[in-house]
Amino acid sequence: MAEPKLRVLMVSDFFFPNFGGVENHIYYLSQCLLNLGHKVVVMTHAYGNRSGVRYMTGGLKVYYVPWRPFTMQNTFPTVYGTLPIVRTILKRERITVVHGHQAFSTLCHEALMHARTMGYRVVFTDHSLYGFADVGSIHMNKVLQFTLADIDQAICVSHTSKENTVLRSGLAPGKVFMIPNAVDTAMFKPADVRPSSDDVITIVVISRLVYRKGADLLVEVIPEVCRLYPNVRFVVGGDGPKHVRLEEMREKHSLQDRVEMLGAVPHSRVRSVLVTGHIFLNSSLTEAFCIAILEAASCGLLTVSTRVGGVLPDDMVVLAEPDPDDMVRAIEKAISILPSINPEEMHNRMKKLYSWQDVAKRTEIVYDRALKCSNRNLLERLSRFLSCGAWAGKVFCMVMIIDYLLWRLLQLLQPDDDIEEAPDINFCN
């Protein structure tokens, strides 16, 4: 069996059999690169009774490490508890590059952190937006310049996303590179016979119902579009909190009828519903890049869609600012297009405009990027960490002494050699 050309650890606490955009991001950019000749491994915490090491397609290894979510499916932060299960699988699968996902996942600051601590290359990828005024994105915030500060490169999904995080993180430009989401198009066909728009259009809306997702703004958005137009109906798929909050609008306004909510919808039948609609819509309040805008331009459908990230080509999304009314009028604008709109055509487009191999190969030069970077020592990463705040900064230098003596107290309580190192296995496709 030839050596891999690298060996790349993804981290995130969003993993299948979780869904979402982060989740699919993960798992397809991994089939790509393993296509590549690399070996990647996942590490996420458990679900439920999946914990341990299980095998994916194409022989994706993903360690299901025994930490249970906190919240949100994040798990508690413990800051040096991961430490250890860490630094075993970065010996035993001979990380590296290390690449983390997703600015909310605890598992991914932390991972960073560790392998940082170790010498590993590090690169991390931020699939939302955050704003700079509330209290939670000001701690997210400084969370984020902490992680940031001591990584040797950065990936953001849209470039309204990068100018986010530079500005949020007070990274260099330069360490940031823009590599936007894509999307399985032999999985997202449109139907063999298009809906007819003439008796009925259906919006359909496949997201978690959650505030910064724009659930809220749902509740406002489809009552006043069912009184504009009596012949649209809404299928909306996914769950959350403020899955409450829909159904009582659907109670207030007696749309039992034209507003149907299915509930949690697994991956495997996303498709299934998109077919059955004429317009997505979108109304997530911090998507950097939204794959479900991706996967529903795929399947033939005119997407609606808030202004926060990266979108469509101007012809296959009509946008709109985060604001019931703007949406409203934006949804009205879709409609009087959407005899002009071809499914089939819009498919082949997105055939060569989002495609896994190329976010794959991009992605690549990123990772040889970050193992071109010269290695600092301890003194010259504490540097880094000083100059993120007064207060913060020394905060910052003293969470990482702390995690390095313990690094070292490990490696003399179990020395790297008396780590096994796992053997590759050749997966035939």
The other form holds:
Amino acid sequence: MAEPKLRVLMVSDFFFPNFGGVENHIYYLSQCLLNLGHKVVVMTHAYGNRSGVRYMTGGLKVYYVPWRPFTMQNTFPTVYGTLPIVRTILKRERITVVHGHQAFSTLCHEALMHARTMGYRVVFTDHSLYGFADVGSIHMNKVLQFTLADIDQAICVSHTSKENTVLRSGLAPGKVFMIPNAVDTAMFKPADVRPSSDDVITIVVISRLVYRKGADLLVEVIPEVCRLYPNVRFVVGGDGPKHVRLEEMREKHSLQDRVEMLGAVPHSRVRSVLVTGHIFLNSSLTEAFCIAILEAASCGLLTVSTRVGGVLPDDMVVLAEPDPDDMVRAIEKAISILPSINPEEMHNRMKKLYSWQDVAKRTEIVYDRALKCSNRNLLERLSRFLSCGAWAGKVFCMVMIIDYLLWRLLQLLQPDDDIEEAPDINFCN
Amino acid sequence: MVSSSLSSKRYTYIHESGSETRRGAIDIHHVIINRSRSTGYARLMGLAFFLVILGVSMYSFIEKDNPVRTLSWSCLLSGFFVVIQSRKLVKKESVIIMPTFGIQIETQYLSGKTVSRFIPIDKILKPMLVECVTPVTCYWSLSLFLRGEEQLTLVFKELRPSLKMLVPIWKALCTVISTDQSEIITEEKHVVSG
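Swap state to the form predicted in complex with the partner chain from the form predicted on its own:
Okay, now the whole complex, with that chain kicking things off.
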């Protein structure tokens, strides 16, 4: 097999067996990059017994490093503790680009810092939106500012997310690429036989029932729509603290036969729930990139959504303000245009618009751009940190200087030649 | 008779096989640490000296009144540390492969002590090369999957030779195991048909 063009290390605290959007993103992106002929290695922390090296489909090598997670699946932040293992992995696998995911991941920030110290090219992808006002956000934004001060390129998953990241970190907008997430259209296909929309129209809601996902809006919207349209029924999948409020709403308006509560739906069963409906309702107050609406559109459902990040073509979605009356109006409009919807045609369009192969090709361009960035020496890089703030800038400079010295000490104790390169194991497809 | 040897900065690998290349010849693989007896002790002495200085300076900040007592305690503790650690200094680890019989894993220490373990051939299911990840490093190791044991058994317990040195040993082990397993299958076929 030919020598891989790029050797990428994906770093994040969030990877399988933990389940979520970031994990999915890293996995699908890695698989598509492997198909394009690059070498991809993933580094994450150990999950329980799962520690060491594992190989996934297509020869994706995953290092589950035995650092204990301490809160919300994040590795305990020791600032310099991960320097030896990161250096070993980078040298063993002959990595050329390090790609970190998710601002909330401590392992990602540490690995990016060490990779920069050692002169590797670094790319960062931000997947979520964060606030500015509370104590946790302020501190995290400062850490993000530190990491992004010295980065080569950054990727955000939507324009909303790009605005948010640029404001939080002070990064130059020209360095940030926008590559939207994609959806696995092979998994999310419309039903073979579409449920008839003549007698009953089914509106599906699948989300965590929390404040941020607009569960309170649902409590207002559902009874109103049920009152206006006797032939509409709702299917609500997902669980969370607001579950109680929805149950109360059902009781109060006697909607037990018109609103079906499914509880938590595992991701493997989401498609089977989606294909029973005609319309998908998303009431999130804020979202960096709403994959749920893409999954629904891929299954051929018309979407009614609040204005969140993540774009669908105008004829596939009806947008509304996060206000109950406006959402009811949007649902009315959706019901009226429902007969003109063709699920198969929607699915085919989604296949072309949102595919992981496309995301991988665009990410490849970002990597090539990162590789072209010139390598700055320590003093030039330190000057970038000084602009981060009066006190913060000096603290950041100290942190980087100590990291540099520790790296040199490690090179004395264990020279680069002593680290043996791991052979590339080729899996025949 | 030495049939091949490999050398790196830290380890030397020596392969001894029987004088005739016939099936059933005993195969011996050694991995030797490249340091003289004195370097190992010198390192420990240096570390002990450092500990003494550290102990004295720490105590002189906390307990300023009796430096002689703290010095003697530091020397005693460091001496104790040197004695304990010197027992762990390894000189050589060997694998002796006896086809159809078993393998013997030996560890020889600088103090002259040898620890060995014999594993009968039918207990070994498979030898494998595994990447071990620790919180600070990652290295290759040769391990055996044994019948009836949950944990893998390391062939080289103290030393960490490179992959180049481990591959010929692994191949030799695989050949011996597969020969043995195919003989067992042939015997079973004879028993069934006969």
